[in-house]
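Let's start with one chain on its own, the form predicted on its own, as structure tokens.
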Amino acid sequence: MRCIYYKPLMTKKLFLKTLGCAMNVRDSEHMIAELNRIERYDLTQDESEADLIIINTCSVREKPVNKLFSEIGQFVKHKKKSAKIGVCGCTASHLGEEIFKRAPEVSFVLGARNVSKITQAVNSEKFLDININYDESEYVFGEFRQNPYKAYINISIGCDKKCAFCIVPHTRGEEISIPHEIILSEAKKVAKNGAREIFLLGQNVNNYGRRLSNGKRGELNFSQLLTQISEIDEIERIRFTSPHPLHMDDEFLKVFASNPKICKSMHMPLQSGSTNILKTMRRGYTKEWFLERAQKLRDMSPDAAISTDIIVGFPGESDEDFEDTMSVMEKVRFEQIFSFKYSARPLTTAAQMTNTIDDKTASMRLKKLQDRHAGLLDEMTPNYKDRVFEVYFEELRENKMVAGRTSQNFTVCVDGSEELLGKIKNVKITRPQRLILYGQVV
């Protein structure tokens, strides 16, 4: 009798650093899934033991781009001799071959619109593909998710907006909606695998359905897509980012407010509260439009939390323009803001503007904005004491605590164990703080 010996499946180690937005997080998950179609990769937090090092980059602001090459230098120092380094994402899209010139140790450069080619890139020498017209809207990726309790699902790729400050259209290409059949199929699959919350992703999610890859309009708009996803029994929560204020019509707000499965957390990117600056930014709406939509949202969904993005120091921003932004913040009373000094990006029209704001003025404005928002939070946060929220638990924390999020996207921590993970529980808030609410399960 002849014995047959099977060679054990060899695994490789992958160090993957993801920068930027939730779409980059999902792109990284897609890359891991695609790599594992061919051979097994285990994730590692130690780049010195990795066989493959990938940096999935962001180019929305200047600082992460500048930091990229110093990080590559550190990886080169500590990596195994045989390990490959790859640069992916938005910075890869806009720098392209320049990355090879500045960092010859890099093995491949893969743009944000070319994620499905990751295996080809890894198995090639000096691979470069940064085609922003490449269409992955109907490509079905392999399955990998880092969080078993929450699933990111792309509903569109690219962006057709021409905001003066934004490089994204130049790194992710034109906007194409993913066919609703693919989205619904993915949603059903992740729900059966245990995810009770899904997070829909797109540059302008509420513009969904405007154009498919064949140039035709989709059968569903975003409001209709939300309704169909909510009909999947196992899904209990639906989130999305980012909607565009210009497309916040009454149908969308009504579905948001009335559908109990849609989390009552709305991200409304303001960027500036000045109509003059909004026009220069090419945002397509006015201060008055934004305030009217925000007020309608508050009226229709009183428990909803509104977050926003704000840029200060945009070229030409006067003191009066900045005070308009402060005024909008006072009127809307955002529960969360992501605020930044303007950062000039290549390929954008704003980068050519000469009426720039000096850094000292921009820094003072940013501090004033952030200090006032902290004050608003100090006014609002005590109101959460003794309130009961439904919390979906998804993360273990230090000191035997478990963290989750309310429908409004507030982080809540309670004493507990892994038995709470993946479950929705009522929590009474006992100690509210600006960034975290502490409570107890009731």
The other form holds:
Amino acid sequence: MRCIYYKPLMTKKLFLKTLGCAMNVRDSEHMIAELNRIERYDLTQDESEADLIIINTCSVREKPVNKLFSEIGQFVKHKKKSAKIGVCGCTASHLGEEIFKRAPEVSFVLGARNVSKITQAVNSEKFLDININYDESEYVFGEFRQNPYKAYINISIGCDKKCAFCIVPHTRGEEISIPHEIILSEAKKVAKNGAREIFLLGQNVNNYGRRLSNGKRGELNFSQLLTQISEIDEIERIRFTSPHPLHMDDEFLKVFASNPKICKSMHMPLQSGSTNILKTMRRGYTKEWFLERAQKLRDMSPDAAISTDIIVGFPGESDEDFEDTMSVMEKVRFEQIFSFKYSARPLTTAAQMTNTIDDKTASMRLKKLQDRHAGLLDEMTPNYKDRVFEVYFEELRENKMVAGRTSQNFTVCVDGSEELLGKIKNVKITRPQRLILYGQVV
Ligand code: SAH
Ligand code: F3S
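Please give the corresponding structure for the form predicted together with S-adenosyl-L-homocysteine (SAH), as opposed to the form predicted on its own shown earlier.
Whole complex next, starting from this chain.
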């Protein structure tokens, strides 16, 4: 844990469990920082010694939401008698008061858009705030980072897109860009503290600058923001998630391809390869648009890896629609996919659709997609043998191995020790596997 504080005063202990996306990871870091700075909590990995237990939840799919209440039950069983339990994040935003009803032991429920009120929540007998219009885009949080080598920085909050399947706009509210001055000053600060890699976060990063908190357009768009961050000397790598395929214009692809500090790893969330389904999903692009952008990216940046998100079994998805998704995967040859069975979510328009796909069909489609992707990886992976990649080492693994990432976001493991952490080295791949490339520093 890397945190600047006065240790002897740390008397209270915080156990925090984070589910879901990178934005939740960053929200948790913000809560830890605030609780440390103002309330002097220190982290513990042991829930039974904690004075405060927080679950930072995700509600993108149904499964983790269902698990929440059994998880709270487990915490109640094992916690210290005096310990408080709080529920934060997207499930807090959408269930709100219902959480108190189903789990009376919970003493506060704090929405994903209300993170800066964490100390107020902790100090109240019972506290509920799930306001999705609350604007904390300019709030300056305390400093805490789980991983000192890779610094997450929020560049926007919320999402304006309203994809038919997605609950996020209903839990994180409308999209507001954080002023570029705040982002640049944070980037400079983390660079000074030793982070070589910056990871920019937002639901729609390449729509950055569309609207600031004051309603006005920002001075910089995403491409310009990337360029300015790359001018900070100490920063060697820049990553971001998630861009939206719709906003992948030529300017953005050009900056991505030509700026050597921008990691050559692009997330292009496809969701579906069928233009019809994309239309009902309200994604704003067609199959052809996606394929054209992906091809342009491959042409401009031949070394880049493309990852994607795919949903199968969206209402109305015919066999033909699904085959369209398979064919896009075949054409783009994504280096990584995150694939999900559609899960109906409250508050979304898709939840009203009656032409649902039965679970068996959705499961079969998911398996077919994942099996074929595994096959594609089996075709691609052997090509990495003997290739030399620049690897930024960030994590110790078992058996005296150290793991790092290539610019393409491939995980590479080598024999080594702590000395490698925080360093960028050339690694020759000796044993490429589907998920990990094993190699030697050269
Ligand atoms: N803007 C974010 C989206 C967050 S949700 C991003 O692009 O990463 C992350 C992913 O979860 C989505 O891309 C989608 O593939 C998946 N997802 C969202 N809602 C879903 C639902 N109702 N059922 C299944 N998967 C869903
Ligand atoms: Fe969700 Fe679509 Fe926004 S997937 S987060 S509504 S871009």
